[in-house]
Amino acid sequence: MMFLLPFLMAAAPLAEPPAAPVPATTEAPVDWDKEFGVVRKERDPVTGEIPVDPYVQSDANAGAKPYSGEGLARAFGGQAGIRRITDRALDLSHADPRIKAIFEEHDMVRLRRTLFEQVCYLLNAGCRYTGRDMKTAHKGLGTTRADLNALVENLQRAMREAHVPFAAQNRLLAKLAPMSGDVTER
């Protein structure tokens, strides 16, 4: 066996041969969005929102009639308090592993504005609702009852953190609950 070793060593190369140069490709990278017909809309330079198809703006699109009186608006801290609560609920939802995927490709600028307007309108805090109706606004999102429950939990947390009385929280949720059929698709 020992006498074969020199023959095997002689047959084995001592160094790897130099690698052939890889030819440089001059092809442009594939634009997969164009390839699959994905159209990216540019944000409005003033509002920062992504344009949507035209629709009739109406307070009726908010999904419910507002409460009368100013008591609920005060319980939520007026418009400033409502904005903090809706922003916090969206921040919690955007970070929530159960539902964050829904928000990743969403126009958060428009959503922040319209959710604030909706809650402000429903609580009779002096706002108009300029967003789309609930069914149109949520079409194609594929949201489930579990997704909606997670969102409501985040809204409840934001209201608790803002020290909104429990009875006032329930009154807002009572306005929102009947909309569940319009915002869920599965």
Given for the second form:
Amino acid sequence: MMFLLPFLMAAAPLAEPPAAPVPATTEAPVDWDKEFGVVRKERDPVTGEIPVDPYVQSDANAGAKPYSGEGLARAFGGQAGIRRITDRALDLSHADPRIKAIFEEHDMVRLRRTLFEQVCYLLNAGCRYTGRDMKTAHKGLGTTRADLNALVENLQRAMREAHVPFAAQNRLLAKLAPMSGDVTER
Amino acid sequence: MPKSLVLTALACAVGALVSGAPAAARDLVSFDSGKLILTNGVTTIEGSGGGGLATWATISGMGTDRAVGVSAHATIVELPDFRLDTHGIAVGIRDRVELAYARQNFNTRAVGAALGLGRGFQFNQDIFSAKVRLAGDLVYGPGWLPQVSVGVEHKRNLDGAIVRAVGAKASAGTDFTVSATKLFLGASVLANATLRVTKANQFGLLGFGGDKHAGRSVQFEGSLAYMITRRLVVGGEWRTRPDNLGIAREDDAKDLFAAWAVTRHVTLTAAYVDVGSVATFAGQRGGLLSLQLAY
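Structure of the form predicted in complex with its partner chain (previous: the form predicted on its own):
And the full complex, kicking off with our chain again.
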């Protein structure tokens, strides 16, 4: 360590405090958020959601045409069953070491509502979809095919736990699978 | 000092290559085992990814489009008069390219003595194959667009003198395949169609080309399967084959199979197989058992 000594000694004068006392400042502290144009989004006091940029609401944003008939809605236990399944799939994903980082940075309040609406709409269980289209909603998330597969596995587990027949599970996945190009990044 | 630097650099490089951590997703070689269970398919008796008899457009191994996958298999086919053992390894690169090697050992048992080859004579064959996914995805993307791959299988029969003696024109041959495979989720059905350009006799175990037909012909391989659960698939396959040898008729091959993903990495396949007449011994119907390990 002795060889470091000359460097330390040479650096010593620079480390001395300035001789003149610091003048009392009258300027307000810098608002760095303002300097960098950061807009802090507050959660809506009623819904608890963080607002998103304005968009045109349409069922078409759900990304697929809904099934007709009531069979699938019944297989999923109606709206109450669908809500339990989508909540469970998100809980599993939020705790899944493979993909939890994506959800930790996400507005889970809004996602819980919009994912429920989307599944409920696609299964013809009596919902409108009010969320954004898949491409906009997933922009910048950087999700990969492996992430998507992990999410599918969590959704499958949630459906399995809710005793949704396997063929009915696949009918839902059949509506979601073609959206892969919009929800992952190359 | 330079030596330790080199060692350190090597250690870092190896560490980066073998690391499977998410942060290493863009490394040259990373394993993610990220495919959905069973969507890697099983291994054909020729070592390529597919069903049992038909080559599929799937890429072997559990790796997704940003990773590498590997798989190994061992298969036995027990027929009334013959027994086929195959084993091999396959590498899947970014769910795009598959490279595979398989060894086939075909035991003629008592037939060997009847043919003058000696009881338990074995025909052996090496198969080197490559497959490239051109378009589409088995599971995702537009429902009308299947996963489409082209492949090449180079087969080297190790008993050249004998296969030529039974009438084969060559002891080595190359097959070309084009496959389209799709999982139709709405029906829980997987469908595959493959065209194979080949001159192989009994998969190449009896050589390539013959007195009846010397050149290549176009053959069809179809698979239809139903997913009972996430881990269990049942189905059937049909594979047409050339009939090149005058002394021994060759029939289409068919199977009925069940594939069970015991875990994400272990798949067991059992099948009832009918390959018809083999080396003048008709009615070769029996059982296939296959074990695949995949990462």
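Numbering follows the first chain given and starts at 1. If you superpose the two forms and keep the largest set of C-alpha atoms that fall within 1.5 Å, you have the rigid core. Because the structure is predicted, anything quoted here is derived from the model rather than measured.
Is the shift of Asp31 between the two forms large enough to count as movement, that is, does its C-alpha move by 2 Å or more after the core is superposed? Yes, because once the rigid core is superposed, the C-alpha of Asp31 moves 2 Å or more between the two forms.
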